[in-house]
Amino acid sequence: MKLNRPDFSVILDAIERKTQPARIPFFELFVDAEICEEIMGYRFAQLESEPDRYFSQLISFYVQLGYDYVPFYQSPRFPSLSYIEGDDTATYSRKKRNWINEKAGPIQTFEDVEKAPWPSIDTAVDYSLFECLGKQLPQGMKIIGGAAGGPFEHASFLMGIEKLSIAVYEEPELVAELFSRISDILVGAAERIVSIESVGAYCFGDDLGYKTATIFSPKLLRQFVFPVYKKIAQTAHASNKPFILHSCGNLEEVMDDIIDAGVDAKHSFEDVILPVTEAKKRWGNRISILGGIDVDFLCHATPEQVRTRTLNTLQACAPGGGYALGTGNTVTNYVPIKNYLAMIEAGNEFNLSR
């Protein structure tokens, strides 16, 4: 199935749109355990004790599949927040699914802010953890990850997005001073990740938007979330590394912001808000696009199809380079695996014809 060593410089340059990188390389934000495992025939290892076990099985996966990078996240230790659990019917099930409690999180006032158990710095994550993984990298390959989430995601976790919603106007300090908090947090940790030398490029998620619009408006954005996402950049291009930001959502109307506050590539796609052809068009020459296979259509589609679609993207998206391939969001556990290894196989071929 793998047809390359891991060579980290691929993905960089088409990343970083210097020059057409060699092939067309594979990236995802993440693929989900339950996948790999399934692949794999073997079971992870619990990472909180077996860390060196965990890493060999999750280095394993991702150069059989062919990728030149390892995904990696560690949450910051933020205040506890408030989860709703339900029956995860997936194909490959994890059993229970969890989802953010959108309603309240643990922070509702300033006295909570004042009160609330915030990491220090070093503290924030477990940067030993990206030590560790580093050791095992073969040759070639680096780590692609950071702190998860990014200052929005976070804020409305902490304060549950319908109270920050209407908090930024009836309290706006006290939104200002949540950001403040999960931006010097966000910013420390990242200028601590970057500094390792394994990790080659920084990366988070932050979904910013729904199918026709961004969640906030973009004015609020530009106020509260934006400036982080500069400091962020600025901080992983001092360590000469690239800041990848994964967000969900029609974000047509920030696509400049994102540009200009120095992200280097974008990812997640969906086909009915923009196909990943249609944005490589229009901001591919500005930033990278990674991925944009459709989830939902990976879901439905037979391999034929997907081997079909792939090649048409890859045909549509290569060309100057700034793109790789992958799914539009991630390779989640309700993702057929025959449908995934389709879309891994069309790439293999598609680079083989070149």
Contents of the next structure:
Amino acid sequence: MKLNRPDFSVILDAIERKTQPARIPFFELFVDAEICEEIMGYRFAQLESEPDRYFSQLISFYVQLGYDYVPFYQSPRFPSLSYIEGDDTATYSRKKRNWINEKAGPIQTFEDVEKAPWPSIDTAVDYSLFECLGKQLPQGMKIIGGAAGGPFEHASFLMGIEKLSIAVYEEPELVAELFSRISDILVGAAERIVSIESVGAYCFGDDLGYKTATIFSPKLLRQFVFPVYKKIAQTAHASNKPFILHSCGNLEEVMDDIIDAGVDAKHSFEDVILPVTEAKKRWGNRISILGGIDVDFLCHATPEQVRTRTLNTLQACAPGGGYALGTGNTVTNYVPIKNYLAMIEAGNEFNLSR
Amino acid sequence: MIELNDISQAVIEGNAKKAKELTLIAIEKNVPPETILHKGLVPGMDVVGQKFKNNEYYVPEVLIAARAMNAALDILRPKLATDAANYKATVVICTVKGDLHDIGKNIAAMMLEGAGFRVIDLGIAVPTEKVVEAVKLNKPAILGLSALLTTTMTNMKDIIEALEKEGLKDSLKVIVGGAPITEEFAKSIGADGYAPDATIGVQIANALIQGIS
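Okay, that was the form predicted on its own. Show me the form predicted together with its partner chain next.
Full assembly next; the chain just shown is listed first.
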């Protein structure tokens, strides 16, 4: 399976679009643990109890699959969220899965904001874990990651998306204060994380849209969200590291804002919204385009169809650089492993043929 | 003198307080509740739907408009009762088994209610047998099914097959929607309509009930 030695400069070239990479690198926001374990053939250690062993296993997976980096994220220790539990319907099921409660969160009033146990920058995430992972990385490999989740996701999780939607009109000062608190922590954490030598690029996911538009209007996103992206991009760039944004949904109306905020690469593309080949044509000269092998397609296609689709995508997206191969979202625990591997093998086949 | 346009405007602006006040005044002035519904609230939500479709309104604007509509509807509902003549048709709507995603289905339900449908919202993660029971009980013209996950959208097919087995499928039209759903998928499972978003869902519901009648 493995054809490449990890070489972070290859994916960095793709993200920064400075030169055409020597080969097309692979990129995922992350691969679900169930998929990693199924491919490796063993259960991974728990990060909390055996970090060194867990990191060793995580690195082995990403090296074996041919990645130049290991994705690693730590959720900021924001006030506890409200979840609802449901059955995990995935192929490689974790039995139960928690979903954020869309109707409620811990922050509903100014009093909640004041009383909530907000972390300091020092305690927002466990920075030592990034150092610990970094120490185990083989030569040429780096970390891509950061404090998980962007400002929009955190605000909607902390308040509940329905309440947040109402509050932007009825209590705009409360919403501004909430975003301000989130921003301070996210930017502060980013500053600490990008200063770690083994972190090669900063990245988080912040889903802004659904099938036909953004959830909030571009005007509201410009008010509350994009200024945070800009600060994080500036923070990353001050350490000469790029900033990658994973964001699902139809972002057509705000792609200029995302590019202007200084985001170096955009990940997450869905066929029902805009095929990645079109995204590359439209924005590829201004921002790096990552992934785009549609997850729904991966779930229902045959391995041969995946191979054909991957090779066609690479033929369309590789010229000029600024592209890395990967799924349209993440390698979820319901993507058939044979199809995920077919995508990777087609990437290797393409690279060997160049 | 109450202008029903003012009630429409209060809905469009998402002004719940004003929508409620104007509705109460209209009732006091003996404006028939069904007139307030069909000449005040429905045209207001129709504008909201158009603005949503044209990306002039987004989720927050739709939610506050729907809340204004509901503030007025709370006053009208007891007076309208469930007399079928007051509604275009009944819609049963839910997110399918295994799927806990709510907001897309909620917006579709609000839009349908705002368009003059009687909406029975079964909630999230609804088992197939509960959907079939609700269809038997409420005899809807439309069944709206939502799924956000690739792994749960297959439950839409199970529901349609269960309706066929019970001899209920021909009595209604099924509209499906949600992030992974495509026109092709909708056709493959025997759905009658595919709604990429809530506004189009309302348009399809309107077209389908005209076809039925």
